[in-house]
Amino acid sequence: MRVLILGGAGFLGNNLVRRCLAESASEVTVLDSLAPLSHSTKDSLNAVWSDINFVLGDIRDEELMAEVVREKDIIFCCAAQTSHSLSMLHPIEDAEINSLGSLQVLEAIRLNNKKAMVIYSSSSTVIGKAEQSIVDEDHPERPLDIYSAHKGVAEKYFRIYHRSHDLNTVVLRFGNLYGPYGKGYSQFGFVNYFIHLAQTDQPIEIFGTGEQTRSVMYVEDAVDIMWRAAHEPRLIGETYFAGGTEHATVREIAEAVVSVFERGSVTYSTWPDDRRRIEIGPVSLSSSRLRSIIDWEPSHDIRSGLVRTRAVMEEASRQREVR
């Protein structure tokens, strides 16, 4: 099984690389631009470096994409600019990566490898503010930031290329993923940022009361869904929310992080204006449509996922000290 992971040095990509390598029949190629703005580095792949084929490059490179997609059985599309706040500061660059970059990937596949199974990782934030208690695929899309708007545009490209060009595309919308190999920056996922703060014994600052609910999922559960989706033809051509059934408030998540990592504290402050404007409010996602096709349950709840994250991070730290 020949697998290509676009954006394989990022948070989701790193965990996906390891999931694919666990399949003994998989030959894994990773493409990543290692762009400074994304804070992705190949150091995060050191432990698996000898087991992968690494290509330094950008999904916007037409000639490179034409070459790298050839003869692949599965193509996972994780390459993206993933920060909501940075997308507001650099909207054109976000469009070039998340919208036009996705279109370049699809064109390369259309012209060079139409038989590949293509999995695109999207975001639940394409919907904007939740307008109903439970959010599913029929919810209207009114994104509040540039990143979410461009991810929504890219979703449509993947569906169009299935319907117009018979590409085997599946779009998976993830909520708030957390786990090892995450970026310890506030711009890239609030749960992983909380983990970084606790690990370095810093206070976790919550805006407002922290009572807004979020759908959260441990990243190894997410990559398991991706691997299984790549082997389920009944999913082709559609878009699905992908996740478990667990929801928690931001306050509860912060308190769980402090408890598991045994460091840090939780503090509260008023909303900054720029963050308040793109805050989506309480969200409870339903992945019942996906799970009606894939018989799947997450392996971790919030606490066990955090415990697993701490264990993996501590083992990685020990390995670096040995080297």
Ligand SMILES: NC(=O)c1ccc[n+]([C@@H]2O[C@H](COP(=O)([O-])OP(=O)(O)OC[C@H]3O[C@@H](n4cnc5c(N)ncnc54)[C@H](O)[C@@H]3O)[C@@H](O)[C@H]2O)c1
Second form
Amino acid sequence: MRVLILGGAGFLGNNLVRRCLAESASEVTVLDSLAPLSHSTKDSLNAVWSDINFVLGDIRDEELMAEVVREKDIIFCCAAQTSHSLSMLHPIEDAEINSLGSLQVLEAIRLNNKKAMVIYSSSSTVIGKAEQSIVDEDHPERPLDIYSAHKGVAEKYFRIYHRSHDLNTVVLRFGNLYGPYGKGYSQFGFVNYFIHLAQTDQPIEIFGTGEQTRSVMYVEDAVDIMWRAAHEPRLIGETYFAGGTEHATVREIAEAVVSVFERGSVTYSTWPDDRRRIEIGPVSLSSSRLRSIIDWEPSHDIRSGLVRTRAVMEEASRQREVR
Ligand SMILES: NC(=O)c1ccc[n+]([C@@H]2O[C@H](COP(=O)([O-])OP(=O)(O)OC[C@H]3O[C@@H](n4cnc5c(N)ncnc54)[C@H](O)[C@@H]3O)[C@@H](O)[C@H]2O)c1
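Could you output the structure for the form predicted in complex with the named molecule, given that the previous block was the form predicted alone?
The next block holds the full complex; its first chain is the one shown before.
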């Protein structure tokens, strides 16, 4: 099984690389531009370096993409500009990567490897503010930030390339993912940022009361459904929310982080204007479309996901010290 992971040096990519290697994929190729805005480096892949082919490159590079997609059985598309707030500051770059870059990937696959299974990781924020208590795929899409708008556009490309060109595309929409190899920066996923603050014994500052619910999922569960989707032809051609049934408030998540990491504290402040404007409000996602086709449930609740995050990170840091 030859696997290509676009954006494999990122948070989700790092976890996907390890899962593919654990599944004895015969060849794992990682392509990543190590985009400065993403804070990704090769270092996170040090422990698996000798087991992968690493290509430093950009998904917008037509020639490189034509070469790299050839003879792969599975292509995971995780390369993206992934910060909501940075997309508002760099909207053109976001469009170039998240919209045009996705199109470049699809064109390369159409012209060079139509048989590959192609899994695209999208975001639940393509819908914008939830207008129903439970959100499914029929919910209208009114994104509130540029990143979410471009993720929504890219989703449509993956669907169109299935319908018009018979590509084997599956789109999975995730809520907030957290876990090992996450980014400790406020512009990226908030749970990973909370974890970073707790680990470094800093206060976790919550805007407002923190009573808004979020769909959060441990990253190895996201990787699990991506791997399963890559082997499940019945999912081809559609878009699915992929998450668990557990929904927690931001306050509950922050308190769980402090409790599991045994450091940090929780504080409250008023919303900064730029954050309030792109805040999506309470969200409860339904993955019933996905579950009507395959039997899948995330295997971690918030507490067990955080406990596992701490264990994996501590083990990774022990390994680094040994090396
Ligand atoms: N982390 C989450 O909570 C979450 C939630 C929903 C969807 N997603 C999606 O999952 C995917 C991975 O997200 P992540 O959290 O790992 O983000 P990340 O920022 O950690 O990883 C993205 C990777 O893409 C790389 N990249 C950026 N532009 C590139 C380009 N032009 N060419 C090649 N590589 C490029 C970056 O260097 C980075 O390593 C993204 O598509 C994101 O939209 C993530």
